[in-house]
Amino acid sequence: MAHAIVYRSNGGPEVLEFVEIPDATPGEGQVVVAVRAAGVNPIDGKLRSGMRPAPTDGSARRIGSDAAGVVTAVGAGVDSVAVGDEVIVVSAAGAYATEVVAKAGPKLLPKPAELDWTRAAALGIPTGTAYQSVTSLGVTAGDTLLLHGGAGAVGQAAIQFAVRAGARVIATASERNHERLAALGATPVAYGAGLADRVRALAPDGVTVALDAAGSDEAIAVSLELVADRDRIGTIVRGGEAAGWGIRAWSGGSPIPLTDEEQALRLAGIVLASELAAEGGFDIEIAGTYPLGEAADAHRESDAGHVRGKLVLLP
């Protein structure tokens, strides 16, 4: 039997259940993918807890959107992939499972042979979000980007995309993560009291753009203090409050949905990151792996908020 992680009510990680599910059957234009690895994203915990709108009615609700695996069945009208193809699944419906049904099309990407399953499953939301945010903020050569939350999966991806665009990146993180950020090409700085002064000392000519991937009051306040143009300040965490500050937001509770262009940028970022990673030009840090049945433990670690890189489930 196939298995999946589900929840029937909102709550802590303990509401996650490891259950048997019927074997998947593809419909027209769909494929079945045997999941080899599934990425854990902070949004998963927010949906599970009810922090993000996801009403439950007592029925089993599946979870997870990033996965990588092998196509095991194809439905009618599918000729872009075949049984046996190794793929990256973007925006899956219930990726925490041994198998998932996915739509054949642009969100079913070929997995480069050079990428192992864990790194392939880790791409999804982090690289797409990072690329879209950096691009939408117009980060380019000559910019100095202040990035809050540099050690997380989105932060690490944003550093690499911004550096690739020619920008200088100053990234906040706890001191234990500074070596990692420096290796990615950023200038690390400790968050906490006095952050604005420390950034000024590192960037005497000023900061031109800021991206909040941390969600702290400090991240917002320091960004507003140091960046003159509020159109060049963005958040992926405090979207519900962004309009009040006059800054930009993408997801993170924002009432404004992503535009078609922004959605296309997210997909383009995943494709680019997979190609670069296969060539050794993009680094994906795996914070840890858990068996699928221990998804609750993975959520406990994710909810704690100090994950460096990406957590991955292995069915």
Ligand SMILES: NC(=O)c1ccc[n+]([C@@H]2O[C@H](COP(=O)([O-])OP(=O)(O)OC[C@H]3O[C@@H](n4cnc5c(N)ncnc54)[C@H](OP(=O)(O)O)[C@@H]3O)[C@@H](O)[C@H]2O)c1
The other form holds:
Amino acid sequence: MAHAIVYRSNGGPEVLEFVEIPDATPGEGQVVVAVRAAGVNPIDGKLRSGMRPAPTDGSARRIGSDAAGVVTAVGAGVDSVAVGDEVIVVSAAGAYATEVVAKAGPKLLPKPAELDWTRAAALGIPTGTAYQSVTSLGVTAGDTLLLHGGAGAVGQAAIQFAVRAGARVIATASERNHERLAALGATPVAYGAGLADRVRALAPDGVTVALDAAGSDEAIAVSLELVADRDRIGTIVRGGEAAGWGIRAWSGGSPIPLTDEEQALRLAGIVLASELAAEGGFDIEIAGTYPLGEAADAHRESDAGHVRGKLVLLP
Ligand SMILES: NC(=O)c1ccc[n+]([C@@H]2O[C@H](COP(=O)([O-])OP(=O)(O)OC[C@H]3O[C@@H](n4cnc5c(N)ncnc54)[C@H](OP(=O)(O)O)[C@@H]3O)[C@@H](O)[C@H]2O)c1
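For comparison with the form predicted alone, provide the form predicted in complex with the ligand.
Next comes the full complex, this chain leading.
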């Protein structure tokens, strides 16, 4: 019997239920994927809690967007993948499950053999978002990027993409994560009172671009203080307020949907990260794994806000 995590009302992690689901059958253009690993993203908790709109009506709602697994059935008209193929599912409809139905197409990527299941499932939202936001901000050689939230899954990916683009990256994190950020090529700095002065001391010639992946008032205030050009400040967390500050935002509560170009960049970022990771040129840190049935515990850890790297569920 197949299983999935669902919720029927918004609330804390305890609203997540581990339930039996009917075996999936693929419709035209679809495939069924036996999920080997599913990434836990903060958006999952925000949808569960109701912080991001996902109104519940009492019926069971599936959860999770990032999965990796094996194709077990293909529907009519599918010739791009076959039963037995190992794939990464981007924008999965309910990745927290033993199986998921996915559309055959660009959002079903081949899983490189060199990537294990947990890392393959960890790629989607974080690497796509990091690549798109770093690229949309035009980060390039000669830039000094101030990155808020450098130790998270998006932050670690953003450091690696920005360093690859030739930029200097100053990334915020708590002290215990500084060594990790430095290993990825960033200059770590502690967040908290005095941040702007610490960044000024590290970058006497100034900061040219800032990306907020933390969502704190401090991240926004320090970015506004240090970066003159507001077109070169972006947030992926405080999208609802970004227009008022005159800065850029991509999702994260923004009323403006991603453009086709931004969506294409997100997919390109995932493909690039998977290829680089397969050849050892991109590092994906796994913070921990949980059995699928313990998704609520994974959400408790994620909701606490200090996961370094990625949490992954294993069905
Ligand atoms: N707009 C989008 O499309 C989009 C896409 C993906 C993610 N997001 C959002 O972006 C944020 C980051 O996502 P994620 O997947 O990277 O989350 P994550 O992996 O759960 O990030 C947790 C990290 O945040 C750091 N952190 C916590 N408070 C901080 C602060 N005040 N200043 C700096 N760093 C702080 C923690 O580092 P320390 O332990 O060192 O504090 C921890 O490593 C989330 O809010 C998420 O919802 C938005």
